[in-house]
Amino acid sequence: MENKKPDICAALACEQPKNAVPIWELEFHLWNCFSPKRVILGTEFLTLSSGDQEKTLHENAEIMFAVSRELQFSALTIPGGYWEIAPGVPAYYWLPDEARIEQTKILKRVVSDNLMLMAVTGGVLAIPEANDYISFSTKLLEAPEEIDDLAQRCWFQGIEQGKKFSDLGVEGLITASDIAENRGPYFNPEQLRRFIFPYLHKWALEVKSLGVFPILHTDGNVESCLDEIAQSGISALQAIDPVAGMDIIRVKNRIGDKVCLCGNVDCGLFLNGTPEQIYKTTTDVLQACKTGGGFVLGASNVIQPQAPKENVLAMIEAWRHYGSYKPVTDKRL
């Protein structure tokens, strides 16, 4: 296999890559349809014995490898941290903080320089979990000097665990940060400049410190604030969510010279759409999105366990097909 590593090294510094469009998945969850073993993680590794979670992680990371490659990937994120989808229900793609330092360093040993490791790690406030969104939502009128606090402890909590997964190899540091919804920012423009984004410059400059690549991560709809994220100093967008409205050709002609663009192929057609349809849409995506680089190809957020195999295989089969930045005379890819 053709070492992909470079090709997403150059889209994320804004340049074009020399071989081909680079993919990495936010996070992805189908590696059991790829392959005859499985990848255990969340509440099921939690029931398996000290001997077995150690050997389950020896497996997951040789299975991540093995279907990143299948699917051309040129990145992995390792599993993240503990968090709810629901109250009482957790989300799938998780580990314990010292397993999923262990499954770090398995990784790492496992993709050798063949793949870039991402890690999501946090550093920038987001819209706040359904538990908390009133309390949240009083304080940043009533009490904004509490949420001073909050930002200023998310930002020292993201750095220090960017520092940990630096040291062990991680490449590329996310903070998982929805500031909107639907119809816009979350967070009111004096709230963005004073919550946000002095942090997400702050962050980024760290991370970048660390020769690491910084990478935003935001759903909603993020129009009137694009050159505020441009200017904050991070390497990568991910999402651009089309389901809020974000059009990707339009955000790359506004901001695609400063910023990476990762996405944004819809996530919920992955559910719910055929594979003529994902083919269609990753055409138009790379085509609209592809000169000049900075832009990587990938689900809008996240590809969820439910979505059909045949769908992702779509999205890889239309990659081959206009991917490549080589001649039309090389078909390698």
Contents of the next structure:
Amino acid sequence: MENKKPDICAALACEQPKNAVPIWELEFHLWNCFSPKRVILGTEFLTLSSGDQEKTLHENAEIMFAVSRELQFSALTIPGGYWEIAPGVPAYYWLPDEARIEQTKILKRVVSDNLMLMAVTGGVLAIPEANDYISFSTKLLEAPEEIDDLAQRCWFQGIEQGKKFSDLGVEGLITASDIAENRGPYFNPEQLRRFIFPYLHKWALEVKSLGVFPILHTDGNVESCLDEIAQSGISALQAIDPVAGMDIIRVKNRIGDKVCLCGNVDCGLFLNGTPEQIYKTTTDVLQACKTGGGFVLGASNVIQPQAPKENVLAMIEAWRHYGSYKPVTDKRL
Amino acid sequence: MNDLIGQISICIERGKVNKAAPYPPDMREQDGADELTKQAIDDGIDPNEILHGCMMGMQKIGEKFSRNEAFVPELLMSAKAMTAVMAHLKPFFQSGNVKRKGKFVIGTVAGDLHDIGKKLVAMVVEGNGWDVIDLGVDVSADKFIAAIDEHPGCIVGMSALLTTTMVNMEKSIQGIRAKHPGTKVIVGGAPLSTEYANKIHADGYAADPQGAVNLLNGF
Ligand code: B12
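With the form predicted alone done, generate the form predicted together with its partner chain in the same format.
Next comes the full complex, this chain leading.
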């Protein structure tokens, strides 16, 4: 079987892969559409007996690997730790801590060296969830020392978690830190300089020292701070949020030689677009970004479970036509 | 304009809540929106004028936000200062001595838990003289309709941040129109556009809170 890891390693190092543009999804929710068996995660996983949990983790790994191969993924993001999209509402893609570790071990054995494993382990502050943003925002202005502490703790925990997962063979660590929204950064420039960029820098250095790729995921419009992002030392920037008007060509021109870009087919289009639209957008993104490498194809954000599988297949189809780096006449992959 | 009113307006624009508040640093130890409003009422200043000062401050920060010169946390601080003013004005609203421009019912639609944008719109609209009823997040069509039943003549605002929940806006609008045909509905949220708003027969779309205020004032 073709080993897809060297291609994504090259891209994340801002080089041109030998074979093709790698494909990687930040968070993929459609495993079950491409498999006769079902991945079981989150709340449903908790209801299983411990024996069944163990069996499920093995099945999950087999399904994820098989689907990743079918869809030509070069990397796979392991399920995240518990997080709530609102008080009491757990996100879909998570496992309890111990199971998450176990899932990673099993996945590593199953995927071996054929795929890169990625994990969201954090490290940098973000727009807070649920109602926390009100007290967080007040503290940003009234008690910035408390935010210093918070940023430090977030960084420390991110590093601790990162070490744990890198020891298990994870090769890409992600801090999912939405620092912006449609208009631009949530934080003012002074706050970015104090609470975000120094920690991003420390985090990137530390992660690199583990021999692992540090990846920043942020939604929103970050055009005004692309230089700081590029200088932080991260290997890759994921999202390049089209909803917020981010133009990946402009980003590529500005920082594409320093940071690998991962994205940015609009995750919303996966939900309400047609396969033709996905094919066209993917083609445009590939043609704009693949030159010289330093580019990983994927959706801008989570491909949610309601997305029709035909749209995912349309992205792969466009990649088959335009994703190759091989200098042959029939470049179809 | 009365000096106190001018100062209240500045406190709102700058997010100075009360004397104890350490923000903004250059206004430390000075009276904030809370103390100044109390003083204005004690001095017998017409509460309508106080509300007007509040509106001016809120409009200024709203416009700055629209021009990308202010950030979300700063706008939230202004809203906090505005809330301090409103607490003093409450008895006058209740007695009918101070009239607001109308009622505005707002919520994030069913299935959607994004709160921040909706909250900012609610706060800026309130600071611009409207009586705002914030229904929170994950609001069903039935809840919107029940709120209109309770507040006849209100204008409705709906927020959606997800492609999967934008469709719930359309459903809610249809439900509202069936029961309360004359009700005006405005919509907003990161993935929305004027085209989408037109498609689902909303009465207006705005990209930011000040835009929402302008829409409401135009009806
Ligand atoms: C912060 C955030 C979150 C936070 C929300 C925190 C909170 N307390 O609200 C959390 C982490 C919980 C979250 C969760 C999810 N999110 Co989210 N999130 C964002 C993010 C980064 C910023 C949104 C925000 O708060 N902006 C700040 C405010 C000030 O801006 P705003 O909401 O746009 O509102 C302004 C205007 O739109 C307007 N407005 C807003 N409402 C209204 C209403 C009216 C009437 C008017 C006139 C105007 C108006 O005025 C506001 C002020 O200027 C956006 C990225 C983006 N580009 O916006 C993604 C984004 C919205 N999220 C997205 C996704 C996919 C999700 C999840 C599904 C992810 C997941 N893995 O589960 C979940 C869904 C949860 C759910 N069921 O709701 C996608 C949606 C894509 C799509 N097309 O569907 C986005 C666009 C990210 C992306 N790049 O794709 N998210």
